[in-house]
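Presented as structure tokens, the chain that follows is alone, the form predicted on its own.
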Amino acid sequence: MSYITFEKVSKVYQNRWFALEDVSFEIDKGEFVFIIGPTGAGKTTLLSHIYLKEFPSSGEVQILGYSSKTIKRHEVPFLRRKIGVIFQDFKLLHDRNVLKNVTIALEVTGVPSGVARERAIEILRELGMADKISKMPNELSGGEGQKVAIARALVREPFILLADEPTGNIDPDSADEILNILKRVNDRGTTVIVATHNYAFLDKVVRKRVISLQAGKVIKDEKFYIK
């Protein structure tokens, strides 16, 4: 089942610079996909089109039944509730503790605070962060901060999890741990898409797909599946 379809998608800035150019591919339910390429290749722009932070200059993106051409403005938040996003800089709220950084992802959608707290504690416990729920973001290591960001993305049980350079600001041991968490999430059926320029990561995931970008174009699309 196709969760994401890019059909001849181009994104042009200032009427002359192509961030994406004629990009086409489909991503199915349950795939683990690496989007790779050097800085400036278009990886972040591509991810931004999946959760419709940005819209194509031409072409069409289809995500979970929604189309970039026909989606209404009020429907975008409903689509985003089905997509978890993890950023390189974590984007934690520095005036709230760990628990509140996670519960807010549910509370803004109308989930009662008690239920939100219960779900947040459950996911933090699963990620080994149960003893950190009262800590403030500035009291966490880089790896711990990224785990909180992952918990916030997962607490709504998304169909798709996007990770934009999720290990760029953490040490190698923590990076391996984060990758293992993403693999476990994928094993449960969530479609995981990781944008990275860390090519060493590719060897640590056996069942994967690798889409290579260069100057906004897809130059290679390979699947590595166990037969």
Given for the second form:
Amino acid sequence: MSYITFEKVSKVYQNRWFALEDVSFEIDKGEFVFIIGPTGAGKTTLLSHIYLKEFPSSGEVQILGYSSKTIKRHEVPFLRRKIGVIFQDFKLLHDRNVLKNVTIALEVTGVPSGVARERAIEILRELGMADKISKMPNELSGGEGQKVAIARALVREPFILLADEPTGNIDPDSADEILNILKRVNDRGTTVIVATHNYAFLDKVVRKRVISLQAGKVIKDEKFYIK
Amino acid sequence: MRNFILSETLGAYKSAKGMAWISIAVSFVLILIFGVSLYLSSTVYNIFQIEKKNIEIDVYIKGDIPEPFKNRLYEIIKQFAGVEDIDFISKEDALKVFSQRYPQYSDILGVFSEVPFPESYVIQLTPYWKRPDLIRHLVTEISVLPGVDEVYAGSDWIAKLSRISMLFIGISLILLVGLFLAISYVIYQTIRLIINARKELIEILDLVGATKSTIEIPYLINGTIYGFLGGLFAAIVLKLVIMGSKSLFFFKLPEYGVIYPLLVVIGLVVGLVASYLSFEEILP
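Same protein, different state: after the form predicted on its own, show the form predicted together with its partner chain.
Next comes the full complex, and the chain you just saw is listed first.
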């Protein structure tokens, strides 16, 4: 059974701007998918439909058994607990240190503080950030900031990891490191979906699928992308 | 979760500390004004109730009517609706009461050859009939009976007291509505400010799967605490003023224990409602 199904999904703003138009595809467990396209192609909108920040104007999105048509508002947080999301601007909380930025994802779901702390330290260690747990976000480099964001997304062991231009704000070396982390996460069975406009990235992942977007439409869906 | 709620509640307070204290101060002043109005209403209402309890109708009998006629009058009055009991006050009883109440004038009475007071019936009313309008009606009915010289009930004074009492209660209710709106507005704006200052956090909490109530609770707690503290400070100040009334005003003010917790509860409820409305409007 597919993890994610888009069925004739359109998203229209102000009754005339199509951010997505008649988009259909399925993504299975364990896939590594690039959503690629120029700025304004609808990549972020598409990702927003997966964690149901946005709902389709028409069509249906099914994610991990939830449907955009039938899901209740109070069920959305429970879907989001199964999905990790990272962004170009990291979205870290600047009033708390690295560890607290990660534990917050567990604490809000009722995980006891001690357990949350242990799990957060473990994941930060895995990402090579063990020595930075008490640093504040403004003391981190771009790459480190994104690693903290990844740690926050992974600490709940999500089924799906969404990355919206994850390397847009970091130097090339750190970008490679982030991509390697995403590959490792995918190797463990997590479905990873990366939205990017950087075609150079595609060569760095061997087994991947590439969905190309342009003006809100899927113009190509290559399951075994070869350059 | 408890730790999270606590730390976020504290964080929310810290993000708009100044505005939070302005909310508390405004709540305090407004609830205190309401408390004073409520106190005055209670006092007037209590006086009204005491006076109402003591209310009785004095029916003065003409001096020249024969004894059987007096008994007949007694029987007729007893039949009236609202009459609970009747006491006959002879001239001698009236003299005794006068001497007890005004001992300084007892010598004057010596100049009279006979007791100058008329005989009378004192009517006790059933509780329902202790209403100014009903008393007036009864007085009119009794005063036209043969053998009745004059009827006195003091119902005008009771009616005035009743009107004053209602006026105070009305003012208190208007104040309550005004206070509710004013405090709600200030707390609403404070919570709005806090939410705007923490929009990034709320966005992230939403992203990582926090339920609406988990996100909302710290702000509700903040608003509730602001209202609660405003009410608590108002209750303390009012209590201190009443306790110190003897030295402040040279007489002891009566105390109504129920007012203090009521002020605290009002503050708390207004704070809770205002912060809830604020959150619902900004982040529905």
